[in-house]
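A single chain comes next, written as structure tokens; it is the form predicted alone.
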Amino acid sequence: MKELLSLNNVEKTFFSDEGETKVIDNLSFKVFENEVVSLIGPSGCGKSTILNLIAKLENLNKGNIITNCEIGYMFQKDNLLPWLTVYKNIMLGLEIKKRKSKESEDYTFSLLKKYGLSKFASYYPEELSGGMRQRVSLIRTLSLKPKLLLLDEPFSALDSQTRLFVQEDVKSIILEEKLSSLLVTHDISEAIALSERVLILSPRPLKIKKELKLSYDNSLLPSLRRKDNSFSQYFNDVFNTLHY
């Protein structure tokens, strides 16, 4: 498989007037094409930071990032103008990165018809539910054609019922647009019912505790992964891992 990002030897220390903390040490992993790898960690151990030094948001202070594709960063919240309709929120990336031409304009609205959104492309943010607003989110970034997703804890602002949704959402347009994803999640049973590998973490200064990888082809909605015999036993070992 392809490799797609690489981080070797990656360490990010904090410099205050308090002094200094360490959150990442000597951190290594790759993720490969057509792949989920998800990173869960206790509250406040550099899960986040590790996509932004990824994207480039924060410096690293020792080792190297390698990535060999386009990259795009969906965040926690979904970050939509509410003075801009689904349509111009969506074209927001591509004017910024100056990439909007009638190419990427008709790949826009061919996303917005494939993922059932074309009808609300008028509507305003405040006018859509909030899986719709994390789909509209969604597809804002897969604008830019990327081939690796940042998912920064994507669900965590919805209510329960509408995150299981959702992720079969995100997971089907993961499958469906051949894409891999790094997601970051406090969530066992989100990182087992997405991910093909779940990276569980220390505390800081974060390393990787345990690298488990799951046993099911990545075909698999999370709705079937939850119904899966084996899925209890992952959640219990993660479970383990992270308390223990």
The other form holds:
Amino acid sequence: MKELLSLNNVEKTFFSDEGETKVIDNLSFKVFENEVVSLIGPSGCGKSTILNLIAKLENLNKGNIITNCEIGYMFQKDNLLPWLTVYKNIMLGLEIKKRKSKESEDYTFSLLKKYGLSKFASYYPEELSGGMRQRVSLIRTLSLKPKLLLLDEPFSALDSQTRLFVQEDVKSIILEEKLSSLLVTHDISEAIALSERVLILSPRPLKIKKELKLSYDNSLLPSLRRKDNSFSQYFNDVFNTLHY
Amino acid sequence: MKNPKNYQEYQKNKKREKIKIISIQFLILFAFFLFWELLVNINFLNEFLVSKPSKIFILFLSYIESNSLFTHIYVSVLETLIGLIIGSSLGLIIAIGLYFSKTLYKILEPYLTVLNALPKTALAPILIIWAGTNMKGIVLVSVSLSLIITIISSYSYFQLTDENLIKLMRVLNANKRQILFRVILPSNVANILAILKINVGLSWIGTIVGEFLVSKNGIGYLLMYGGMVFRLDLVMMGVIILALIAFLMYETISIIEKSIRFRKHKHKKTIIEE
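Show the form predicted in complex with the partner chain, please, because up to now only the form predicted alone has appeared in this conversation.
Let's see the whole complex now, leading with the same chain.
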């Protein structure tokens, strides 16, 4: 299996007037092709910092991060620009990276069509529902043809019912586009419903407490996983590791 | 307003309400001038001190006939517009510079605070000596009034730009210019227009103060001259014209503001074929 991302002995410390805080201590893990890996940990443990380091928004203090592919980043909020139409929003990444071409535009159109958004191309974000906005946001990320998606709690801003639909949506898009994903979350059922491996993290300084391999076939959608008997077993397992 | 039964009635009610408000507004204005005229005519008010509308109107006509009124208006409007444009755009450019250089902002902050607190009109005599006792001097006074407040308020508005959108741009590897033109400026359009509205008033203060000090033309000159020779009709005419023009300029910006806000809703929905 091809290795898309590998973190080796990563250490990150934040400095402030109050002193220094070691957020990440000697963290190593890999993400391979066609798998979804979840990072689950208590709030404020520095999960999002890992994604910021991978996306090079912050510099690390020790260790290294090796990425072997184009990376897409999806946020907690949809972050659509309210003054641009859905289509313009989706083209934003291509325009900024100066990769707008007939080919990339056609590809974006095909994504819009495939995921049922072409009707809404000239709408403004405020005219769409929360779930649809998140889907637009995902297509914006996909238009850059990433192989690895970084998902920073992308469902936590949605209401509980929409969340289930969007999780189903995102998982099927990941499968359809043959992507890998690194999902950061504090929601246990979300991690189990979406991923093949769950990395359970400790509070600061962040370390991997336990790695849990799920036995589901990776094409099994969240709704079906939730019905499986092993789901609650995994839930308890993760819960106990997190809290004891 | 009554509870409308259907959409047509709702629109009708709305229109009626609007007409009502505008008519009352005009009525107040008319009544104001009418009482003014009456109170002067029955000698309740001293005509020497407040003049009266009919006299002002006759004066107004004579100024129109001699064409000099338009020169005065033209000069003042020109000075104000140049002052407004220079003050606002320069202020905005400086604010952008400061936004991208936090160190520079930290260095300049106390100076900006002092300059902002200082009554700029106190500087007017010096500014006029520096720039010349002509239109340049007056424009400079006008600029001095709007510049600092534009820098300070634009800067703080820029600071309030949604951090998440900036993070998105950074994830996409956007450079500073792209972040500025694609996120910071577009998300602050409404704020910049609000600053512009305030600057209209400030630029007028600058122009009038400048004209008080040095001028041969302009509405400020009319006010100053009228006051010196105790021609209160001239002063009143100047004030009324000033109020009217300032209102028109303010309204122009309001219309621009509205057109921007409604642009996206007028936008025709084009449907891409499935």
